[in-house]
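Take a look at this single chain, the form predicted on its own, given in structure tokens.
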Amino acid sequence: MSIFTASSTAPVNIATLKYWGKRDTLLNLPTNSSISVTLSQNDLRTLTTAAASEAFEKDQLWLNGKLESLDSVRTQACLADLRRLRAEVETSDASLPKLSQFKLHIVSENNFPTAAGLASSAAGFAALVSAIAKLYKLPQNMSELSKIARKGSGSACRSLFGGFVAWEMGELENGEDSKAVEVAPLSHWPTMKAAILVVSDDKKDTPSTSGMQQTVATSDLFQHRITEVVPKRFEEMKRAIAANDFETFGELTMKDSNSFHAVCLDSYPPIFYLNDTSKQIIKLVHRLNEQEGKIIAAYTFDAGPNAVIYYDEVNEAKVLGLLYSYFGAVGGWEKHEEVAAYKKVTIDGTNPDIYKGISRIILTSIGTGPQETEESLINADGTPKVA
């Protein structure tokens, strides 16, 4: 039998302008635009091998080696849009196979905990929808192909850019300006790093789509988020990225970390998605600014505990001493052995357990889009090749 196949990997992307809120359910059209950073795939990316074949009975897909269902709207709805404009390209060449009208089989994996705060969902439809449309040998861009990945996760549509990306919340009520565009690229401000402090990697009590509408329909703080704040944020965001103004982009993105969980306690119930741990990293970021008398590091929360410190390669040995003192006793350091050479930088008042709350550590830094690769995670007859 004929089997087609193409694989593509996608990154993760933590917003440091959130995301909360849906005035489209359905096409997941948000409330609000957002900026994210793109980080890199050598530590945080999703693979996935899209197949098709006349022999498949049935779309099927796998992830991280289970058999996951298919049904859901989100993802039904980018199998149909990615299948139309396939049809379309059949259309105008005859001789090219009817791929739109096969089964697919689709295997996909993560190098990272799914379903906890890391964007697990954004990195994985990113990498179904350009996956698939490498097999499809779509002519989109990606910024057409963010429309079809932001029906299935929201923030999905911003993994199809590297660097710095924008998503536009757009007007329309059909959601064709609702899509993610390139705010700068990797090569603007290549020493933007990032460390991950993975605070909890257990599924979350409140998943966003839920937490979202909760927060919409009861917190009075929310309009004026929407109205007021983010969109002068937008703006002064975009301007910091393209001046590479390190200190006006972690105010921002602290005070819009702050925001967004301000909105999530002001939900009625309140949605907690910080823990104790989180605060007290929080605080410790805060002392450390206080401490150089200028912003070196900024701590971003989406919609769970873990932290994403962000900080420029420059202030490297001082974020990462600070980090190392009180976390190197967490997993995570093994590939950088060069920060234990680094001087120690200590917070008063801290407290010196604060580790206990972590279970490891990640380092990386910013990275690029979807990449197509030769890799595949489907065996010649169509099934899952076994880890």
Contents of the next structure:
2 protein chains.
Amino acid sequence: MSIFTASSTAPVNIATLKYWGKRDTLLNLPTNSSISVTLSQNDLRTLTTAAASEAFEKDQLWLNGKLESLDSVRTQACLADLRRLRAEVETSDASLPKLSQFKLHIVSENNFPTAAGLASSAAGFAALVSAIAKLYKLPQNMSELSKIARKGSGSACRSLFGGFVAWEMGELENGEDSKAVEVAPLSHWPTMKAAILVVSDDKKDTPSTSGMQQTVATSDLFQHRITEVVPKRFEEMKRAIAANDFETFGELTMKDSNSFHAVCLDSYPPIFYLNDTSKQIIKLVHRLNEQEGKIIAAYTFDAGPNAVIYYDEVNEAKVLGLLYSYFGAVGGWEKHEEVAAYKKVTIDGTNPDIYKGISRIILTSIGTGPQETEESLINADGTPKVA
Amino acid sequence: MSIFTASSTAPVNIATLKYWGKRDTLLNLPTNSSISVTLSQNDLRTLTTAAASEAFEKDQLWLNGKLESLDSVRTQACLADLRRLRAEVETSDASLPKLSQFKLHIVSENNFPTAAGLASSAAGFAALVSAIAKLYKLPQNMSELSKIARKGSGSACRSLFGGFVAWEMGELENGEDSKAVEVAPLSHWPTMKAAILVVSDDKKDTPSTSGMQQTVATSDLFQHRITEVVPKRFEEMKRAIAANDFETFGELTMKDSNSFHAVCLDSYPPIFYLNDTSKQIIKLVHRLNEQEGKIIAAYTFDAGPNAVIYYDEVNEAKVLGLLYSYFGAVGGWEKHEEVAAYKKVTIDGTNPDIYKGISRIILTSIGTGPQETEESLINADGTPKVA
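Other form of same protein, the form predicted together with a further copy of the same chain, not the form predicted on its own:
What follows is the entire complex, opening with the chain shown before.
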């Protein structure tokens, strides 16, 4: 049996200027541009192998060892786009195998527990698109491919680049100008680090897809955010990144996280993602910055209570000194023995029990975009390898 | 010894369209107009007796049995205005005693525990101004007097009327057009009720005076709230009150509470007044309304975690049926034996332990404005009566 395979990894990205609101829900076209930092794949990545064979009877997806449906409109849109581009390649070179007509087997695995509550759809769709694009030997660049990943999950488009990434909202109705672009590569600011505090919370959040449309439809403050606040902040944040200006980058990051959660709260009924633990972390970061007299750490929260705290490596002893003092009892420090040597940083009047609301910490840093890899998750007979 | 005394009570008011932001901090001139419901003095009121005598050596204030300072700029501004108006009265009738030149003894008592966490400054300044205005036999009407109370505490101006009250922000620099007016008297909608859930929370809130100026200075969404959102809502809410339209009144009330807390969250650093218990109450009210298919209860939160839930008496069995089911274990039901007969109202998927975050419930209703009273808190020798 003839089988063609290719594998790619893709990273998680965490927005510093938030995507919240779609102007087109089918094409995942956003109401505002956004910016993110791509996180290191050493700590958080999806690995996807795509295989095509005339012998396959149907498209199939195995995700973290489980057979999953490929029927969603979003996934179908991605596959259709990729096949169309492959068909163009085949048209220009008739000697190529007609992979566009073969069924696909796709196997995907995350190196982090789903239970961590981290949105894995961005890395997932980015890895899916990257692996199939490689399998199909597509000539398109990452920005072009990002438009396909975007149709799978909006923020997935930003996971096609490393470093600092902008998702330019575009204005065309067909979405052809709504794509990810590199703001600055990893090498521009390799000392950018991130600590993720995974908040224990068994309450169900409002799913982001429905939540953002509830905001679009009902928040009286939302239009002002997308037309006035974000466009200005988008340019300011790009300038701060270009200048390696952590203080400005950090302040804008915190303000935009708060602005996003503010329009959630202004929705009707209101949407809450921050819980009391999240709020205590916010206060702790502000108090640390006050104590230092400058911004050395910046929090951001997505559509859930988990905190991501960005900082520059130059301040690692202070930031991790603080986090280890408060959250030393939670899992995730094992690979970071150096923290034990950091001076404890505590802040008067804060709650020493905050750690009780946290299930683990993930220490990571800025990272690269999708990487091709020879590692394969598919056997020669097209079945998934068992981990 | 010759002593002149007068006493007045004044009510608490809870805004349904929030006052948040000053354009003049000395005169307490707001950045937007607001609307409130005056609550019944049977449950929440301040009683103040003012006495003037040539024999008094200095102005003195006893508040809830304790000698308190009268030195604050705000209190001094109120006393100066009242004395100036008295002096005008004395000028027009030379036979009157020169009370404007006498020192004042002021004794004030609340009929509710300060520990309840309810802002008592509104009722306090309203009672102070009412009692002294009566003592001085001032001819000014309540709207005129409200401008004096406003200088003491912004929202105090609204406590000079019963029923539904608007504080018109005005536009003059001297604040002479920033005053309270009656939107509708108690008799227009006497069935409006309120349940106050006092949230147990020992964390210190950001004081509202500094909090609102932090919002004015830093929130990117705030200007939009005061220039676009509130002016429209102000007119809509007045129309809803005029029409006794609880559904519209309730929806606007909830939206404006959320909008106010949204701009707090959008401040930098962010200001949080709602805690996890507050959020659970918000969800509970929305779920009740969903279950009923219409808005029969409306929450609002001031600068703290306490919930005030407005409802019309026609729905009392349902609303109190819900509240008694969830909060029956807390204090405050003693005077309301009828609730035991209400059918329990519970909602699937809600947390039965919410009551643990609540210290007591206060059941009250719409009420009257300041009332003159013969009850006096001052002895014939000018000393405070001991309770």
